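Just the one chain here, the form predicted alone, laid out as structure tokens.
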Amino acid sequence: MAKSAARAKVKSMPLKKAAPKVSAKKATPRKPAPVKAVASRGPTAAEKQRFTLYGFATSGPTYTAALMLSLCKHPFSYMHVNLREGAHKQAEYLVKNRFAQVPALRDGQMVAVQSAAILMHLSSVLEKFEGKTPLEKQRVTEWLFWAWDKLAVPVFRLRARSRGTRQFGDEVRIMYDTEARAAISVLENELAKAEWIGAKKPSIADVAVYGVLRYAGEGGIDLLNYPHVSAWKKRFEELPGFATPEQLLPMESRLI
């Protein structure tokens, strides 16, 4: 009895239509959104109040810290010291470089100053142009010492004699060649295994070089003889925020 009223119940449930069959069209493909341009943020106010650079406008030194600045693309005030007029050796200037030595660096409350220690405090705070492991941090900061030790010292020794401004005879001229070449086939030697200095990818160690590099060619050497060196001084110089000391340092003072 239970048996029959079950089949009787199937029997009268209704039957479910099969869906109609929908013919294949194609999807009609979506116009992306229209993407908004986002306005690039300029520097605020604390930002380009932050670093006052002082120097001269034909300093390898005071180029070479500009220039890091510029890499780094951070706005900054630029003071002009006259060392012509002895401006460097006055108690105001003194108060900021004890050394009476351009270039000097304002960050905030602070002075730094030497071009060494300026391109490691401006890697650290900026976070910029650091190597990435120990060993390649260390690499740089040896690379970023003999830069001023043995490749600054005769190059700017030689470019000073040819603008007048250092006198000393061929003997001590060509010890100073003698040493400038020396330090240049050093680098060349570095530059044929890799393309930057210390690190895989550019570093203070490559800006300290550049800012000494840049003038060679005043104190007589060419730097076509070294293919290498060349090579990498044309990849430096296409480096986003490059700028030459002609764009970079103003015979005046310039505030932001």
Ligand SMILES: N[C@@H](CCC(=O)N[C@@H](CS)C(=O)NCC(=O)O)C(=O)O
Given for the second form:
Amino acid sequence: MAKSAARAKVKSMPLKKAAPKVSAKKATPRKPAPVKAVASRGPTAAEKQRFTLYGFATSGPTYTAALMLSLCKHPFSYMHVNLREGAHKQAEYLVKNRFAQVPALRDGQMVAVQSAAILMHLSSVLEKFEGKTPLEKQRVTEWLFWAWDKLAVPVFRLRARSRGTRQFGDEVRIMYDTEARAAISVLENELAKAEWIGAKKPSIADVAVYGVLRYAGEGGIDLLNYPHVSAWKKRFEELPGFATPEQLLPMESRLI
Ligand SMILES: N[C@@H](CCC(=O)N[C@@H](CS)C(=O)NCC(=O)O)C(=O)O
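Since the one above is the form predicted alone, can you give the form predicted in complex with the named molecule too?
After this comes the whole thing, all chains and molecules, with the earlier chain placed first.
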């Protein structure tokens, strides 16, 4: 449900007679009630139809977006974009994602692209997995940017080489391997001090990082060498609504 719709549902309180004078601080308008979790009352038909994820089953960024929806317990339709046949470069898809990549997420009339931006959009409209305070929100955003700047590129390149979808020699492999391990060491230091990344509770920073590290093993990086990261990964996998890529991303479209 959009925030504006949620706001519309907030009942106005009856005015008390002769309201006493209040200080400027107390007069601050009350925040609208958060949107209730879909799972607590079952999704309405409109909620069911709200999100459509366009993606590819083995795509890490597609998994990240699907994982967020699953953690938010929000149903979504899934459209398979056949990267192998170049469907992402066809005009029909380019109107959804000008970058010719998956994922893309339709939310009503708008389409969001770039998995980190999709996470930010979802956490904002569903009011879930955000940082709690302004400082936490800032830290969460910083980790999202970092995840693509330092972590995702080397991990996904190494994985693509193992899968045979990218070819490069040993020199480049060693460069990506060094970069990936350096990034995971930064995370290891962070998680030695905190249970979750950038906030006291799980946030989209954790979703973004998990969506990359899920595939580290395929890129030849054993996370068991990073005990704090391994413990965090286990904690994350125990969150309600967690699901694997295989559970979330079929090889064909799935409409709900
Ligand atoms: N930064 C983008 C990366 C998306 C991305 O690399 N998608 C890949 C699949 S995993 C893709 O669409 N590749 C096709 C291409 O780039 O031609 C995001 O987070 O959404």
